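Listed next as structure tokens is one chain, alone, in the form predicted on its own.
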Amino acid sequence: MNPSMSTASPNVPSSASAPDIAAIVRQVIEQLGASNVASARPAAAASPSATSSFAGANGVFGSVDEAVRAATEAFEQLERLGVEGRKKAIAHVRRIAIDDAEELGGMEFAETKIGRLDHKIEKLKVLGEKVPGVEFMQSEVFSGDHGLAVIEHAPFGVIGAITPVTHSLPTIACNAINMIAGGNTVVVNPHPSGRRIAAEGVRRFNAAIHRDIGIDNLISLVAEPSLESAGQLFNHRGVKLICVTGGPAVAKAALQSSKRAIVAGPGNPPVVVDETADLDNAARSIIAGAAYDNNLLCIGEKQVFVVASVFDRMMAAMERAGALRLSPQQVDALTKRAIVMAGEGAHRHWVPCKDLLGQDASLLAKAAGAAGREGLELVFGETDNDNPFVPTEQMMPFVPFVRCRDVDEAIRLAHESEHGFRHTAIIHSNDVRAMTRMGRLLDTTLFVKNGPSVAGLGLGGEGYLSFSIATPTGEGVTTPLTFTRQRRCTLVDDLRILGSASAVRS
């Protein structure tokens, strides 16, 4: 269902009636609200910055407590400016993300040293264009014999956010657009390895917003983030909601918090290719998705299961599309370098080697003993299902290909490799029944057919973009509505415009 559509009761005879009623109700509510605000607040409060004690900080603070208090003050000021204030604030985040993309993207690449510079820049530009804002904030109206009910989407207040190193500033900017559109403010505890670019982006966003609407610190940030500061943010009484984007450890911590949490956790997206697929399209799509930002995207293709009857042709299609195929010996050499064991006892598991995480395909080729080339985007090779690359969210531009007896085995192995994260899955097939079987079994938040994984976020496909995909807690691809709570206003009997004529005469 389109979130922007209003829901009306069956008693409303035409779709044109609900907006008219909604307009009347909103006008009444606004008039009541204006009189209450006027009586409750001094006249000086009409200027958002008049009483601000944190103005000029531009969102960067030395402690969690300072950041939360500044964000609380900003939230109270934003409430007084309404939806138009939110719209103006969001416009500055979008504009700076687009206009300063090359500079900010370069700064993020220089600090984090992972991914691809061109994609760091592109991520900022596309979020400025495709992340939804206040247009999602549509009220729902029910009208019937007993009056009216208006369901509005109200803010939580101050949101505490944890962001990853893989998309440090893009995640902050994307979440800020969604959260401010919902009427909230946010305090960010960024990943320590991306803290400088996070602070620079937050400074620019807040400075522009402050100059325009007089509110500073809509987006606040802990300048020196740590595990300790993350814990303080989780437990601060001024934080009303938690939003976490990251790996298994931080996702688990958020799920154990006493506060409501929106958790964008890990993924390990599998790909199935069956005998009916357009193999050249499949190859181009796999490269486009798995090579994007050197496979740092949580939705990126991580392992491919191909039906045996077309396996060799699929490998040839990958080479035609520009990927470099590694020999079995080279795959073994890369596996030993790229995937290592971590943890103790029952908690031991495979993890990507930090030295190769998010590095260029040519560097992976060299680590495997192969010769890379300029412009190489992806390396790949045949493995068995037991290779550590298959169950590991490797976040590097190497993709293992597993030969399968038939499409049913491919779907079963894909399901096993995804670990029940229910994050993302991709299939290349012209068999609708195979698509249906895979979709039902894996039950993922994103399920992409015959395209690259990024199409699931509106990049080459339909829909909208977000860098936070909340799979463990079920919200899915986040929008402004994700960061709101429902509030219902009911008017009993009054304003029954659609009442009977006899009722009106009486």
Contents of the next structure:
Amino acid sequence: MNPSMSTASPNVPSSASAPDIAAIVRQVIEQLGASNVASARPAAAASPSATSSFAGANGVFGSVDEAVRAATEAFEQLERLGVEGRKKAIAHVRRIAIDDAEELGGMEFAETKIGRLDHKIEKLKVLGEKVPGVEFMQSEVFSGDHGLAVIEHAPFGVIGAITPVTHSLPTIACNAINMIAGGNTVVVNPHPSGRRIAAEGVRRFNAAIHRDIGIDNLISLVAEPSLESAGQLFNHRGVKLICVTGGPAVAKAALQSSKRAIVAGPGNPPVVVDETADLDNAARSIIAGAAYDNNLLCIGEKQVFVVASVFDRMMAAMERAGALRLSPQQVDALTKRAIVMAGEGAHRHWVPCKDLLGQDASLLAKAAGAAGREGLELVFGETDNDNPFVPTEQMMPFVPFVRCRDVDEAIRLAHESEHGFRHTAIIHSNDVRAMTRMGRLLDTTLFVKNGPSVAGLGLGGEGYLSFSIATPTGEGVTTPLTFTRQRRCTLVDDLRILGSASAVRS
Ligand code: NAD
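Please supply the corresponding structure for the form predicted in complex with nicotinamide-adenine-dinucleotide (the preceding block corresponds to the form predicted on its own).
Expanding to the full complex; the earlier chain stays at the top.
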């Protein structure tokens, strides 16, 4: 048993134990016409926020320092409420993500102007049941002739999180569930282009948590984030751990930081289709994954390598499944329009054009000189392996298809295109040996066979979900345990109830 799962602080009434003094005090204050629970200072003995200097901020701060100090205070308060407090806080994040999904998803879509509204909403709703919480916090026990050793998973304290524009609020909510389940609090430096929805979500989560358990600012946020504030968060003494979700630049910055960092870095997931594959299933799966939120997902299918003997049939299967095939001239036109060079000298590399990133397939069709249509989810076309769409994480619903001599060439080119990110790869095949060769060579964190990429996160496949998949640092799909430190508690010779009664020391 994990002792920390069953104890509540003697100073703080837990939900399980009557009477809930904080609730009574709030009720009295409400009856007196007081509207602001944060100012309910008389509840000193009952409310964890009674001594809080930041209560009422609901997590939104003008500076990194204030946000970290508020989150530190919230951490100390959360410790006093035990696992029961964590559970209650997480339940509010999940409930709001589901109940307000339409409104919050709409706000995220309106602010970021990328992706698809239906998927922005869905990404919030899946937080309800797919993201693990305190149930993951199992302790391990070693019991033997020399007594007992218990390994517990303890919080770090305040975690600094950097989140992407591709899923601003879903990443924050998902990180918050995992981190609070582990007993931590978090300060977020959101992407500047998704900062308003980030602040709105955080405000709603904290207000509900504060009303219920009396702790504000469990999830704190820098209202006007910048690269400078990200740097301040990395270096703040009060931040004990960093969790970064984003592209190559921020991943590199986090890996060079002096603090321990959990890095959910970029991907460029390749797909291999061989001659043994169910081509219609492969086509449906590629559309489901690559069209999801207009291919903003880091796990989304970005380029496809198909064995020559089934190439034409695979292209026909894609059309049957509803994708629009571009002609070679249209592919050329789109490539010139959608992928551009950036950087200087040795650092020159292809990047997606900002105005097409995350836009609808119909818009891409139009940019290619083809006619889009209502409900079109994905455009695709044949390219050479050296087309810039192949090595670039395009984050738009166009997928290049490369014709390969055989499955080994397909696997080799897939490997090259993934750049060693070791993020995600997909194969459609019924040849177990081909699957094995690809799995071993690409060495990715997620490897999906015969389904869409999202199946690798438990959406149509088994397992749990996170929007932060730690790749270069190796933690994989993050869970509450990712954000904990192991502590071992050893008792020598006693407490083990097996063995001879006469051997017990009196
Ligand atoms: P981005 O790298 O532009 O921004 C991500 C975050 O990092 C933002 O908050 C940004 O302000 C910050 N940032 C950027 N450069 C920084 C630096 N030098 N120092 C400190 N902070 C910095 O990425 P994005 O466009 O928001 O998101 C898309 C990228 O994120 C893609 O590459 C995608 O693969 C990746 N991603 C990875 C995962 C994962 O779980 N591995 C999840 C989502 C997105």
